[in-house]
Every structure is written in C-alpha cells, then in structure tokens.
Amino acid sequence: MCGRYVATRGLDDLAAEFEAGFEAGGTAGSAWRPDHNIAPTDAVPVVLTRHRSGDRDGPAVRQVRVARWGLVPSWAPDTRRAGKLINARAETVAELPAFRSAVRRRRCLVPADGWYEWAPRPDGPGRQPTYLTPLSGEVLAFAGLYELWGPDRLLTSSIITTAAAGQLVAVHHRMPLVLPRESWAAWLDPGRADATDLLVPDLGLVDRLELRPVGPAVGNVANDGPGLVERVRTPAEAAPTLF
C-alpha cells in the first residue's frame, strides 16, 4: 500500500519536469508546501489534464493542481470517507464504484520524491521503517485518479496500488504503481478510456530504487523535515562482531 509518502519539489519544478502548466501565486499554490510526511487528507500536488476554467471550448491542457489526498466520489454525501478511499487497487479499479469512473475519465500522475513502508525486521520481531526512493533522485510518478466535489468542485485524489514486485517483495505486499516516463502521456490522456495496459508494474523502476532504513520518527504525523528520510543503521548493522 502507500499510506505515507515524500514530495519535496516546489509546484513551478514540477510545472517544468511533467511539461504542465502552473499559475504561481494562485489559491492552490498558497494550499501546498513541500513535505517529508504526507499523510492521508493532507494537500498533494497532482499532473491532470483537463479544460482550463472558464475555457471549456478550448484544448484540454496538462496542468499541476493541489488536491486532497483521499478520493471523495462525485456521488458521495459528505467526505468524510476520503481518508479511507487514498489507495485504489490495480486489480478491481474498474470495477469498484467509487473508482470505475475516474479511472476512465479522470486519471493523473502524482509527484512523489518516495515513499514510506515499515518492513519486517530480519533480525527480530517489530517492523523496520523504509524509505523507498530513486537512486538517481529522480521524481516518481505514481498512477493516480481524480475527482471533483461539492458545489466548490473540491479537488481530492487517490494513489494506485499493486503487488509489489522485485526487491519490493521483502519490504510490503504491495507498492503504489510508478508509471514510467514514456507512460505519462497516455495515462493523462482524457480521451483514451481504458487505460488497462498501463496497470503494470515497470521493474526497471523498481529494481533502481533504494530500500533505506530510517528512524521511527516517519510513524508520527505531526513530524516533518530532511531527518525524517535520513539513513539509519539497523540492529543488524549495529551488532558488533567477533571478529
């Protein structure tokens, strides 16, 4: 799953590394800072393509938006089941109701530095806190979807998830779906409906990640900052040898 992620580039490096548009200054831009901690319902920036306001006769353009991590369905009564809809599984996607929709019509990318997941110890019961990232320092771009709420037309989004795969497999059962650079542009498209093809895990991107013990700091939300995602030594690591 992802439940906890990193994202760190400010919305106009983003702007320039998806090729999107981005109103500095704009409402959304004041509603995001960068983060070493996201948790569910917190602000995220997302990659859609969609009409500009007000343009609705114009092309559908590539643009960065600050969302609500945690999908509310165009349908739903209220919000308050948004912090249980932030992941949605490749497998049934199509088929839930609160997904099936926007998995069709409304799909984005969203910008990740990396991600969190607490691994099982090797050396021991408890878990191992982990950060999953690039070693190249590249951005993610995890599959997304999208929707829009309420009479303010509330922008909240969900992260697609699968079985983990690769080295992943030690770690978590399962992993956000990281789409490649050269998937970007059909996963955006609004006008392809069945993006069925791209719900597949890359293992080049995942064999070139970095699996990093970190401290345990990353299990409370209220903490932020760089240290969070500072390598630790392990209990493996820190037992002295005989030799």
The other form holds:
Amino acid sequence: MCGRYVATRGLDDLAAEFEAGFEAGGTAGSAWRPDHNIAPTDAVPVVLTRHRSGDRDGPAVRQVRVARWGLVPSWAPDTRRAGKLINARAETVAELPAFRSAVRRRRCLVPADGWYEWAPRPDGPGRQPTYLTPLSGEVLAFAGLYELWGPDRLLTSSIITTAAAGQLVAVHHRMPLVLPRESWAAWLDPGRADATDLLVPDLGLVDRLELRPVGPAVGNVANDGPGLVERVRTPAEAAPTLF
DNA sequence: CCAGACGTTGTT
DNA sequence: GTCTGG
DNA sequence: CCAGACGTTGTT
DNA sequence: GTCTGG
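Since the one above is the form predicted alone, can you give the form predicted in complex with the DNA too?
Expanding to the full complex; the earlier chain stays at the top.
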C-alpha cells in the first residue's frame, strides 16, 4: 500500500518535469521542502489541471500545487478525519461516495521519489522497512485524487492503490498505482469523465524498481533526512549462516 | 418532499 | 455532492 | 504507514 | 484493543 513516501524534488523542478506551472506564494503555492518521511496529513506536492486561483473563468492549466495528504470530501462537516482517506482502492474508487466525484472530475498526479513498505520477514520477527524506488532515479507519478474543502478551499489529496504485481508481491499485497509518463496527460484531462481504464499497473515499471532494506528510523514520523533511505543489511544477511 | 448518512485502507 | 429512508 | 496515548469527576 | 497525531 502506500502510507509513507519520499518526495525531494523542488516545486520548480516538478513544474519542469511535469510541464506545469506553479504559483509561488499565495495559498495555492505554499512553500514546501524536500521530505524523506511523508506521512498522512503532511503537505505534499501534486500536479493537477485547473484554472488558476483567482481566475475562475480562465483556462484550465496544468499546475503544481501543495496539498494536504488525506482527502476530505467536500461534504465533510469538518477536517478532523483528514488523515484517514490517504488511499483509494482502484477497484472501488468509482463507486464509493467519498471518491466517486473526485475520480471523475478531480484527478491529480502525486510526484514521488519512492515509497516505503514494512515487509514481512520470512525468517524472523517483526517487519523490514523497505524503500522502493526506480533504479533509473526517475520521478514517480502516483495516480491521485484531490478535493477542495470549505470557504478557504483547503486542497487535500489521496493516492490510488491496486493489487501488488510482479516483484512487489514479496513486500506487500497492495501498491500505489504508478502511472507511466504516457498516461499522465490522459489522467489529468478534466474533459475525460471516465479514466478508470488508466488504472492498470505498468508491470515494466514495477520491475524496474529497487527494493532496498532500510533502517527502523523511518517508523517515527519525527525522523527525516536522506539517511532514512540508506541501505542496511537485513537481520538475515547479518546473521551467521546456519547449518 | 426533507433529513440524515456518507467518510477508507489495511492488519491480524 | 448524492443517495437512501421515511 | 507507525508511534504513542489511553487517568475521572464535576462544573461551567 | 483502539484511537489520534504526524
């Protein structure tokens, strides 16, 4: 699944990477810093197609904005449960009340360097924190949804998940849905009401991910920094060979 | 017609 | 917002 | 997702 | 065990 991830590219780099603009300053383009330990309710960069804030009748343009991770439906009475809707299952997203309008009209991309899973250890207790990231170092784009809530138009987002595929089955039975570059434009096209056909995992992309064991520090959301994604030896690797 | 509900995912 | 229940 | 908290009563 | 906070 996807409950913790990494994004270190600056908003300007993301704008270039995704051929988007971004609104420096103001509510839509609030400051954002690289984060090696993004947790639910944190600020996250997203890419969406929308008229610029304050230009409601202007053309829809592709933009990088900073959202809060954890979708708040427009009809929610408050934002207290904001940390709950961090993921939406691809299998049900079109039907569920919390997501169905967003998947029709408010799709976004969620840029990431990679994400974490806590993988079962076949030969030991506990779980192994694992960082998943493209071998190429290319940016990932998770399929996402967004909502605008309340008079201040609070921007919140969610990441779509699907059944784990390929080598990722060893780590977890769910995974974020990573969209290949050729699908970005279609996913962001607000004129397209049904984009569910794009919610198919790209197996080549999945197999070009590195599964890197990392230390336990990532578990605590107070920790951050590049040290979190440094490779460690797993207990199995560190143990003397038995028999 | 109005009132009221409706949040999801993943885990063991 | 949209659907369900009454 | 993980880490860490989670005290009750009576009162306004 | 379950909920909250990050």
